[in-house]
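Presented as structure tokens, the chain that follows is alone, the form predicted on its own.
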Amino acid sequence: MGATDVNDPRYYHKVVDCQWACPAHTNVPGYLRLIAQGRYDDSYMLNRESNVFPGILGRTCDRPCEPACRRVRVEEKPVAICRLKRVAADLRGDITARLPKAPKQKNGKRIACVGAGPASLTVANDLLPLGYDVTIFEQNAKPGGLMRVNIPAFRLPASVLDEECGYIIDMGATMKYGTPIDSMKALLAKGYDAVFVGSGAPKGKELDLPGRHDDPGKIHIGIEWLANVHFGHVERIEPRVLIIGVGNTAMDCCRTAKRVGATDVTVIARRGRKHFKASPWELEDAEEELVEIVENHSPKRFVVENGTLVGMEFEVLEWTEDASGRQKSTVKETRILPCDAVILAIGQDNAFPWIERDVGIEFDPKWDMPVVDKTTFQSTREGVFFGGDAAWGPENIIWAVAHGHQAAISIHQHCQGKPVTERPPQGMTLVSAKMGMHSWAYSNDYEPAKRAKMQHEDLTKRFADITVEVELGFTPEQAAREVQRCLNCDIQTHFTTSLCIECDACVDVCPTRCLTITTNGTSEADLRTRLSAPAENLDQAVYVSDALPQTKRVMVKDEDVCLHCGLCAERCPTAAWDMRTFDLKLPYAGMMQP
């Protein structure tokens, strides 16, 4: 098979799990060494470059980036990115001066945003140091979205998100607060270049089932509740609640109640745990305050009794799985729990009446949802753009930064006059570690540390006010072991095959056996049967140098199990192996080549 082409920044890309996995690709290697160095101004920099929101997404992030972590190949628990993220946030100092400016000259060209969430404030980000002027409306009477109304703040404490909000906000978007949108023609009718559509899935789902209108005052929708919360329309619960769904809204939605005057609050779930959509630390920090989950009830009905909630039916079920993989499940009985109100909190869809169907943007006719193009975020009218929960649904907030990014580089090109489908290419730099003969500049020593565990606030203390933030962070102790686990994926081990005498002493030396020189073959998959090491992950891919000058043979190595320790390339003789610092180059708006 051919020689690896590592000249293309998707091969070493891809090797970097942890940033491979990240929506928006943030540096993630990068960001932890400059903590290691206590840097924190440039490593709050480096991640604000892609995620645009370090501090809020240090508190919120759904972490994909940490089931991808190649520390999980060692050992159980992956390096604590999210919480480092937040290291650099909080220990920042005054770094304004180094944000985007806009500048004085305006280029022009008007764009809408429709919401001030996290899709459309990236767009903003992206578009303003170029010139354009944008205008944000927003509902509300703050900036956030959905972050603001629906994260509690002992989650997402109200300075931190205004704060960031505010560094992109203060480069010179025009913000239009108390402003609903209710008429996509009369929008456009307002002449603007351009329209970015970031208004969230506002709109929670019901649960139609007998007696569900019989006393609607105390069944209520998750993030409808969770709103009237913040705003301070709903200070107190019933003692005995029932939150049904498992996901992180619900997690939300019965930690709020703890602090609104619950005091017996059940999670109910239809499935088993391993199918919870809840992130695993969401699902920690509930059952620490004393949230009861009760796995595989699926609700029958509410019981009101005499016009008053007393309760809700359930059957109990048990799932198997049939010869096609698919689960099953039967009843084994039918259960009532008591209780005296009910959340609802079993996912959200978009709602937008607001848009006329006949001004060109095409709805999916089965889930009422408005064509969107999955590269360019166009919608089937030119130069109307969604992203974030508007394009497809709820996903978390990195999901729609990504997509922010996305949609502004797909508008400056419409503004431009340029098809949106050219995209700016993906770039990178590769620049040796080496600092002497047998020296990098990195830490390349294993650090055999567990993760950190984060200090949480007294429970007295954090129902006793709701906006007390329950996460306290890393201690700086904690933070210097941590950014140490990191495996620094990022520092590439480099081949030049012209270079190579086949001594096979980086084979020797290599601890996880991750080096092969061997034939090549017709396949990859035929090279995967004859490696040092099972190369089992067939997601991670395999290096292929071309021919060994010696013997024509080829020098194989399973990117997935190597620890990038740079052992091999201390013992080459002759210098064939290279550890090289990897730095991807991400496209963003105005970066297309003439």
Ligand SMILES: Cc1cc2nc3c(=O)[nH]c(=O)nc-3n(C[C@H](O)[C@H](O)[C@H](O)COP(=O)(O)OP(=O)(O)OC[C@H]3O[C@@H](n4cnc5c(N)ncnc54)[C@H](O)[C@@H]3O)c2cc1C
Contents of the next structure:
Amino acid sequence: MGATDVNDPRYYHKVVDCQWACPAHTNVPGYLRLIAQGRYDDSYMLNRESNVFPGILGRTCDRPCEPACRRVRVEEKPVAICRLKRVAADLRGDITARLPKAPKQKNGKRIACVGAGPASLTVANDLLPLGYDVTIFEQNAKPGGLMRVNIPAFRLPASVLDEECGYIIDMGATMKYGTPIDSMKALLAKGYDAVFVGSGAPKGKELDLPGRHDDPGKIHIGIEWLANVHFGHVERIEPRVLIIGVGNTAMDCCRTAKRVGATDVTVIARRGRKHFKASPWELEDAEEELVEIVENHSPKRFVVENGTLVGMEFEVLEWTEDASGRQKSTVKETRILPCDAVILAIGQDNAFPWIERDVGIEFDPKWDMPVVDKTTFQSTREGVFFGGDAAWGPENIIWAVAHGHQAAISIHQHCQGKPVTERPPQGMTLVSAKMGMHSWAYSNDYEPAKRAKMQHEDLTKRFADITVEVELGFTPEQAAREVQRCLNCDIQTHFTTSLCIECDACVDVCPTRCLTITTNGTSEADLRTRLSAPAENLDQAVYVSDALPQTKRVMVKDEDVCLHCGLCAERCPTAAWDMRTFDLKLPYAGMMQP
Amino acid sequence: MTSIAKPPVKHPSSRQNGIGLTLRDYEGVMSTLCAGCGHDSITASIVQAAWEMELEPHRVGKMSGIGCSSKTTAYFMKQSHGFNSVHGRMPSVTSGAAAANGGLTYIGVSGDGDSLSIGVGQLCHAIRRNVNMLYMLENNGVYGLTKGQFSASADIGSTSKKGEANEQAPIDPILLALSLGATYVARSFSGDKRQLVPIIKAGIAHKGFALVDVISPCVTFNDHEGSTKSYAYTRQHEVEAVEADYVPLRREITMPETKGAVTVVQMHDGSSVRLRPTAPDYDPTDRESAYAHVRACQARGEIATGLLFVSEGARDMHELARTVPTPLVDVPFEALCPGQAALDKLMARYR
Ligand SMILES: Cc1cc2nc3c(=O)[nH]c(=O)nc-3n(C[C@H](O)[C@H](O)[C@H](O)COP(=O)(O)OP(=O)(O)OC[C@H]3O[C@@H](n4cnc5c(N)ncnc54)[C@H](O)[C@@H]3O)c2cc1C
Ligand SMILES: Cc1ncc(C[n+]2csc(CCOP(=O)(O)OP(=O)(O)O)c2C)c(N)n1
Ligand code: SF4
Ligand code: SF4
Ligand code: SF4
Ligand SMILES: [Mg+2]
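So the form predicted on its own is up there; where is the form predicted together with the named molecule?
Following is the full complex, with the preceding chain placed first.
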């Protein structure tokens, strides 16, 4: 088979598993090394480039990077990537001078954003420095979107949110608070050069079962109830609360309930634990706060006696798997769980009552969702873009940021009269990490420590004040050790075929048997079975060199469990293997030239 | 030298052998040899062979002399016994160890300098005594440790790194061993594990002296153009004369039938070695045939490799000397040291 093309930035990018998994492709190993060097400001700024909200995301990110982390292939737990981001944010000094700035001279283009959530704020972040005039219309009185009104302050302090939203707004965005947009037609009539819709997925799902409307004051919709707690409209809840649903919203609801008077909080799940939607760490945090989680219960009806909610009836299910692997349930019994209040946390829907259906923005008839292009984020009306939860339904903050960056590129193209389909390419730099004989620009030794444990505030203190942040953050000592658990996947093993004398030193020294010199095969599938250790993880690439000088065999590397320890390069007599720092150059709006 | 020790992390697919050890359990400390040294590859082959044979590390003695090659006993089987002797004396020290405890598996590692210059006499007598051991002669044509002087295996006309040519005739350890009556004689190349690992395994299984001459390039002092022991030269001139596959006792012979006649040699422990010579008139169980073949290759400028000669069933040192086969540590004290009366009786025979 042909040799691998490592000049395509995607090859080495994919080796950096966390960065590949991150929707915004944050340079994780890069920022972790900066933390290791105590360069918190630099680490913060590197984060900010791609994910815009390091302090917020360091506390709340859904962290798709962590399950992807290479570390889980050699031990149980990934590097605490997310909470280390918070370390960079917490320990940074004043970085305001290093923030991007809007030029005095504007470019004359006016952009309207609907909603001041993370998606719109990212668009503003990318366009303001290019001289755009950006106006953000927000129905609430403050920016942040769901990050502010739904994510509870005990997970995300308002001060962190204010500061990071402020970095963008202070570049000179025009903020129109308390201004719900109720007509797209009217907005379009104002003659903006482009419109970005970042209005989120604002509608909590209903559960229309018998009794639902018989004691309405005791039955709440999760995201509305959380917002009401945030705004101070709700200050108390009854002692016994059932939460229906076991996603991340349910976790925030149960923990919030514990802080506003509930004593017995039970989360009800229709299925078994391994199907729960909530992240494992959110489940852990809820259970630490003595929330009970009940599995395999399917809601039947609200039990309302004399106009008062007294409980809820459930079918207790047993799940079996049929031959095709499909899950089937049978009802074992019905059961009433007593309660004084119920919170419904079974999902969110989009709602665009304010977008007229005759303005050229096509809606999918089945889902009643706008038709949005996956690459350009443009709707069927030129110049109108969607991103964040508004585009394809509820996701999370980091996806909203990723969408915002891409939409900003499109808006910039659109405003320059260029096709939005013409996207700036990704680039890369690859620089030898060799600093001298067996000395590298990174610490290549393997840190055997287990994942650092996050310290939490006392339960009594937490329940006493809803704004007390639960997680205390890592101590500098914890952080220093945790960053060393990173395997530096961006320090790539780079091979120069012409230098290899086929001495086998690299093959012999590799602790995880990644390397093989063998006769070339007809396909990757064939090669995968003939390696020093079988390359069974098909998600991970296999590198194949050109024909080697002496025997015309090929050098093959299974990227799967490479520790990036650099021993192959240290044992190579000819520097055919070298460790090289890979830096993915992500394009942002205005960076058309690579 | 590497800047770090090998991370203690295993590949997820890493398996345990029959005694519960993984391949990495057969490793030793990190090598301090030059990066790219052939000796390190031989070490890796020994690790592989020992793991596959399920050797119990505490039943192995690693013996060596002086030289880069001799240092390598530290780089495998860190849980085994070891003796790093003076220069050229590994054969005698191993003879002594084997005399005292024939129950251990002896793996001797030496170099061409250690074995063919200062230690050539020792080597000859260990072969004659047929000490039950594996003798790995890591042959790079130079004294690597002392910075690349020609050794006794350097070919006439091969040049040093600085360009002077060697003018003295080489000692070929294969021909030496064949003429001294060695019962297991093989040659291989550090860069060919497919060939080397079965040869090591069969050599360990062999009862008696097993000499394995391994061309093992010295990247630092003998891997240049004029060298006849470089990676490139060896690859160009190596001719595999006999293919060998080692078949352990517990595995049935399910090897695909190869073309050409296959000779199966039964080892004393019940395992077997399958040999397939590449030349039709070559019989690797016949000493004369082997000698002639190696000479013929040499005349053509080829390096004959493979398991070149094997003869199972010869008497080893204990049998030749009629000494007790039980390790002396296991012989009861009264028998081992029968006292003054027994000594007096013995002395009386000489009066
Ligand atoms: C309870 C809960 C907890 C969550 N926890 C996390 C978490 O821990 N981590 C994570 O990554 N994600 C979390 N999410 C998801 C995350 O908050 C959202 O995915 C993200 O905020 C979406 O960003 P957005 O910019 O698309 O929209 P939003 O954040 O929803 O912002 C939309 C904004 O638009 C405004 N708006 C809407 N319509 C109009 C209009 N017509 N006119 C003017 N303004 C309008 C809204 O008031 C709002 O401010 C959570 C969601 C919920 C519900
Ligand atoms: C009695 C004695 N004489 C000489 C030396 C110096 N000396 C050390 S190693 C060596 C030669 C080693 O050559 P070889 O066995 O081929 O090992 P290599 O380093 O090539 O693997 C010599 C002469 C010594 N250590 N002891
Ligand atoms: S860096 Fe080299 S030696 Fe280390 S694990 Fe990766 S391939 Fe193996
Ligand atoms: S160590 Fe270097 S020269 Fe030797 S086989 Fe590996 S890449 Fe080739
Ligand atoms: S000097 Fe030669 S024999 Fe010694 S370690 Fe270096 S390469 Fe190997
Ligand atoms: Mg030598």
